[in-house]
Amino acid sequence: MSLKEFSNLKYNTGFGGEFASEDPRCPESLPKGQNNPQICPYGLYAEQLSGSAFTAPRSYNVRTWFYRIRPAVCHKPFSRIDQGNMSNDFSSTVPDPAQTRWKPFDFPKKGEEIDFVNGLATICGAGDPKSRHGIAIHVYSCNISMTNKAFYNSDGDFLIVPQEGSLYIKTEMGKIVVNPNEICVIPMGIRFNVSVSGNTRGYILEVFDAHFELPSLGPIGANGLANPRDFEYPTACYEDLDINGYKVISKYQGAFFEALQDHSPFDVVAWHGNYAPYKYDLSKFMVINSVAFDHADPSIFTVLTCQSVKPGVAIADFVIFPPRWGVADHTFRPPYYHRNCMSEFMGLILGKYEAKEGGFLPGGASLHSMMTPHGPDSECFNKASTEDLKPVRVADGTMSFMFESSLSMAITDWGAKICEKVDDEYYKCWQGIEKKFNPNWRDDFSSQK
């Protein structure tokens, strides 16, 4: 596949919008005034993809109508295939509450050719896709494009965070290019193909319960954080290719299945609806922060959320820590020491994370489980406790993120042992924290005045 076909792409804009798109090669390919005419323009087939129950409230009801050269049902029977290091089995390992950090995950070894699907590996997660409740966190590492192969997830939505290398993604709705410092969400059921140029690596958050949405803004008002206008959706771009042995891979109940067909599945000439993949540039996030004193909770950095049935409690939040100004007075400005009823998985896209400038590296990760204490290392604490509190830029040249969940996640066998990336000396970053307690502080402070 030539990557030239991904140049000069046009996008629809607006989070959760109701879009209508036609490939310009086939004008007026969308039916007029109805979804399912007896005969569709150009001899196309009408097909609906539902991302919610038919009877879901209108504000949560998502679906898209395709007008395609062949309906998606035109494939041979599914057969089970090897799923590599992907897993939704979170009960096989012994629970461990320890703070865990992973060194950067490996690229494919020299001489190996691994595409996006074969390069998927699961680090941790909770729940079960059969009951439609839970999450999984994966990494991907690949160096070749998917050839005559498409993938779709029957279990949930993928939120993809590239760390190294761009992703050239072909979907049923059209094409998307996702670069490092951008993200892409591919909702459940949408078929896609990933092309790459050389070593490529990143992270994936998978949610089983519901779809990602923008967080409520409350007292912030109508604008701020990730603004809806900055989310970009593909436009229709069909390919009419007859290819014997084209593979369509389904992730279903945590297992992989393959069906063969004799044509490309990316044959959608036109579509309309509000259920589609999208991308977002993290540099467009409008940061909200403290401008007086104290350290605001990280929820102010939430880009997207997948809510549970409990108000204000997320199955998963996608949170970023972008470049910004630090101006708080009388305040320890880095993240505070903390124990949380949520699980916190962090990754680093580029640069150095402010609370741990050594050891936590781009392409690596950390997991701080429920109620396990964590916070800045001793070097960060000492520096931030004595620095001049003038306005300073924070995190320039850096982008870190957090997958935060109300679920208690377990690490897979691959994440605990097979990947061989666990940093056994992570705990040492806190061992240099000194006892500074002084029972005579009031007297000493008075004498210094």
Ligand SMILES: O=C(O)Cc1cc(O)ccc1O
The other form holds:
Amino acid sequence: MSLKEFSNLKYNTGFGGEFASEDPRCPESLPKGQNNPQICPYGLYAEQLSGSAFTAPRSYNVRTWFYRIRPAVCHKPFSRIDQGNMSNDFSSTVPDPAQTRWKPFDFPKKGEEIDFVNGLATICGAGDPKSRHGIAIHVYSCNISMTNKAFYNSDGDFLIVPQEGSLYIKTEMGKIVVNPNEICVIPMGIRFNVSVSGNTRGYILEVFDAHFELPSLGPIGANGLANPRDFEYPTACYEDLDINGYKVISKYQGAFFEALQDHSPFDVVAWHGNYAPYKYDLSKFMVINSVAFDHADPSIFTVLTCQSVKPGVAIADFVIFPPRWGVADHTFRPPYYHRNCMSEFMGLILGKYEAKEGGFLPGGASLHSMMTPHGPDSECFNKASTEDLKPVRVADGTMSFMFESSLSMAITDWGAKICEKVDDEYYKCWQGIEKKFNPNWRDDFSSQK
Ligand SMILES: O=C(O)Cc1cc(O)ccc1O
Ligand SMILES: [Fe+2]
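Next block, the form predicted in complex with the ligand, ref. the form predicted alone:
First the chain shown before, then all remaining chains and molecules of the complex.
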């Protein structure tokens, strides 16, 4: 498949915008003044995709109107297909609170041809899609494009974090290219196709409860962190492709189903609405941090959040650790030692992570489960507690991230065993932490004066 069709893309901008988009090949294809004209322009069909209950309050109400060559319902019956290593079943796993680290997940082996959907594998998660409460964390690893195949998730939204290789994504609303150090969100129900060029790998946070939103800024004010104008949405771009055996795959209640149809599902000529996929370049994040003393909690780095019904408590936050200045005085600057009532899954897109310079590698991951202690390794502690506290660049040339969840996650069989990436030596990074306690510290200190 040629990737040329992904060059010079135009995007709509503005988080949560109410967009109206027409493929330039069909001017005035959007009906004027109404959603359901008796006959739509160009002989198109009108179809609504609802991303919220019809009755959701206005600030949560999301839907899009498509004007398309055929309605999405024109397909043969669904049949269940193999779902490889992807799972939404977190009830039959053995609990394990251990600090867990994964070495970089493999690319497809030599001679293997794996597309985005076949290359999905689930590491951990909680809850279940039937009760619409929970999350799942997946990785994808692939080397070929999806041909005559589209995928949609009936269970929740995907936040996709490419680590290696760009994703060339066709969606019903248009095309988006997502490079490493950018992310995209494909909300529930939206069909998409992923093309790649060579080895491609990344992480996915799936949420069942709600859609992602920007965090409130509180006293930060009206601007900062991820600014709404930097979120980019596709513009209408249809393909009129009649072809037998086009596969539309639905993940429904955690299982995969395939329906065949005789045309491309990317046949939307025009659309309007506020329910659409989007991308965001992480280098545009406006970092706020301590400029006096102490280490601020990492919630200051929240890009997007999926909120629970408990005030301020996230089903999952997407947090990044971007390049920035470290200037705090008389402060242990790296992350503190801690135990958290949230689960922390981390991944590394590029470079190193400051609290652990060895062992945590790009394309790998870690999970520090609820209340499981963690923090800097001994090397990091020794370095940061003796270093000269000049202003320094932190995390230059790196990008790590955290999926932080209020849910207690279970690791799948694939994550625990089948992937063969669990680093059994991880615990050792804290074994060198020395006892430094000196009961005579005050005497020694005053005699030094
Ligand atoms: O555990 C981690 O490395 C993530 C993290 C970073 C930080 O700066 C403070 C708390 C925290 O959990
Ligand atoms: Fe942590």
